[in-house]
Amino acid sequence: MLFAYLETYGCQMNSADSDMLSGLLQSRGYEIVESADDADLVVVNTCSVRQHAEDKAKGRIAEFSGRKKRHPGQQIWVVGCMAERMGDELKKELPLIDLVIGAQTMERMPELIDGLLADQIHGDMNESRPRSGISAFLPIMRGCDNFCTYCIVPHVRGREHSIPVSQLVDSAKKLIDGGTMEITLLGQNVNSYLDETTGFPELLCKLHDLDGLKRLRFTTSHPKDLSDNLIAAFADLPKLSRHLHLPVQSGSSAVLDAMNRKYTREHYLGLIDKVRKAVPDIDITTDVMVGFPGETDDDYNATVELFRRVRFTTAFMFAYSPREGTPAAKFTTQVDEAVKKARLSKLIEVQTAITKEHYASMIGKTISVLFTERQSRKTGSFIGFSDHFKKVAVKSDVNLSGRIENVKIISTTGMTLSGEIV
């Protein structure tokens, strides 16, 4: 038996890629442990998009290059965007790594993973088990043509390209066969698949309708290419859930022109608008960047009344953070580092005073609630989702996971919901 660790930074297509190796790695003989001092094989799925995560994924690798020393023969291969971006040079940094592979080519691992372990595979090479659970990852489209000035991902994941609707149909019932309840579909811009004549909101139709799925979901949109057709989707397909993640990145105009976001200000809040008179209760969150470079006080201002005025569920904030080798990076106008640390301190505040009152509006009401896993034996407690993608922590006696439960919301921590079944 051969033993495989797997550890993954980065985005929920990292997730999903490592899902997909592990599964490769499975039907080839091998054995997915929680300890790398227990691996053969080691492999650190890696991302680009921050400084942070690259530094982050770097010192794990020279942890485990460290422990090699302690397991002759182990192997570290390095994964992902960083690997893409970087290349043979990872290797000269950290040069214990056994093997580099880039985000570009994870869609050739099975015939990779073949000619790399040979001598080693005990299983069934036609065979890849796909790595479900009760909630389940599938990407629908690789790379993207978007090129936003600050953005890695174009030039290490490759130019825009989507899986043919056949070929999702079928991982997304072997999915359902395996036992998932809930699909999440995956891509850079979702909203731009398009396989010969059939666009996103057509795909959602026909996975929406497939025996066993009871819930599917999405991420991330681009709000250039949010159609009409996609927001009437939300109200005509009932298990779509009534979440929607918008990347606004800024509330000014002029800094989304300079980001080549291809989208103004105006035109994002009428489409916020679209969608909640479609969907008046549907929870939306959003990705943002202060301190781009060229971001006066005026442009900050106007993504905080943004924020203000749109009030998203949840958002994910971040100080603009250099790329090398984006346009953005080169930039003469940097804002002061000091700058953008207290502009996004404000922010933070601004919207985790929002986010507290969505989920104390929630107290008193019955949800239905997706229950994925347990929390911790030593609680007693279950975690779900809401259909509006919000957390739900329940006690019970009873293994929730797997079900579908109306809950009666009790209490908030900010966060999280904590209710108890009907």
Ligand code: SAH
The other form holds:
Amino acid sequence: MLFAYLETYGCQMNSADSDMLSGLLQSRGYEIVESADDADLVVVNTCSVRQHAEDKAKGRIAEFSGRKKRHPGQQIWVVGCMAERMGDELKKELPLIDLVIGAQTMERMPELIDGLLADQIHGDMNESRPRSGISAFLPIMRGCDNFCTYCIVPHVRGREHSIPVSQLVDSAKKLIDGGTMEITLLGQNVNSYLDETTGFPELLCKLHDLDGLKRLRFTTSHPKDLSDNLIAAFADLPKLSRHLHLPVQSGSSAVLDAMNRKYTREHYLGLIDKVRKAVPDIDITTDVMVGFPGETDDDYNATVELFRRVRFTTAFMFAYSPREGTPAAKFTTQVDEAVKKARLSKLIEVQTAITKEHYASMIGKTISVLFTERQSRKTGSFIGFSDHFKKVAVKSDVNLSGRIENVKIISTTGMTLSGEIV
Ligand code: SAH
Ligand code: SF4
Ligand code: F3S
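Let me have the form predicted in complex with S-adenosyl-L-homocysteine next, following on from the form predicted on its own.
What follows is the entire complex, opening with the chain shown before.
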């Protein structure tokens, strides 16, 4: 028996790639383990979106390299976006890496894996595919053509391409047959999905109608392409989760222009109004960046003001990190690190208070929850998600995984709701 350990950084696209790679390794006789200690193969799936993400992965690879000295047979593979950006240059920095596989090559892993494992293959190669999780990711498109001036993704993931509808329907059916109840469709900009005449709203309808599927989610939407048809889909498709992740990036039109986002603050606020009119109780979440080159106090305050006005359920908040090879990294108006930090912590404070209020307002309500996993045997809690976006914990002696139950919310801690089944 061979053991493999995978560690994943970055976005859900990377998680989906790691799930795919785990499945391939399992069907070739590997057992996936929770610790690198005894693994024959250690895979680090990397992200390049911010400097911090790269530093963290490099630190971990260095740790694994240290361990490898004691386990000489161990293989270290570095895959994903940093592998794509740096290629074999990474091996110069971290010489105990055995293999570097870039994000764009990851898409071809099913064809490549047997060659890569060469004589290490054990077990029955025709063994059935691994069981899919209750909740699974399904990439519907890869790459990105938007070239926001700060972003490395189009450089590492390459040009945007949509996966054919027939292939997606097939993959979704296989997931459902394997026990998946909830599918999250992934793309850097799902609204620009196009396969011949099938756009994103039509794709949603097709997948929505598959027997056995209980819930459908998607991420991410670019505000410049959010269509009225998609907004209508929320009202028309009952399995579609009432959650929209709509990254705003900045509340200042001048900064949005410098970012090449192709929409204004007013357009974004108009979209929020439209979405809330169509689906009043929808959870809206966002990504935002502070300290983009040239961001003035007024620009920043416009972002804070937008956050107070929109009242997102939650937000991913970042300080701008210059990425080599992107236009913004060369802008001469870089913001001081200390200023970025101060702006970020104040915005986090504002949003945290709003998030708390959103969660507190759920107390006493009864919501439908799909349970995906057991949190820990000790506490006996099961974790699930509301058909919006919120995480819910329920104590139970019986296994709740894979069940949809109505839960009355009793309390909240941080970003988890706790309740009991009614
Ligand atoms: N395709 C998605 C974003 C993918 S990257 C979209 O367009 O919304 C995820 C998030 O990382 C972005 O939304 C942005 O907020 C953040 N990000 C991207 N590049 C960054 C950089 N150079 N510095 C800091 N944050 C960045
Ligand atoms: Fe990056 Fe912009 Fe593409 Fe999102 S849309 S991945 S932020 S370039
Ligand atoms: Fe995702 Fe990071 Fe790559 S955000 S696409 S893993 S650079």
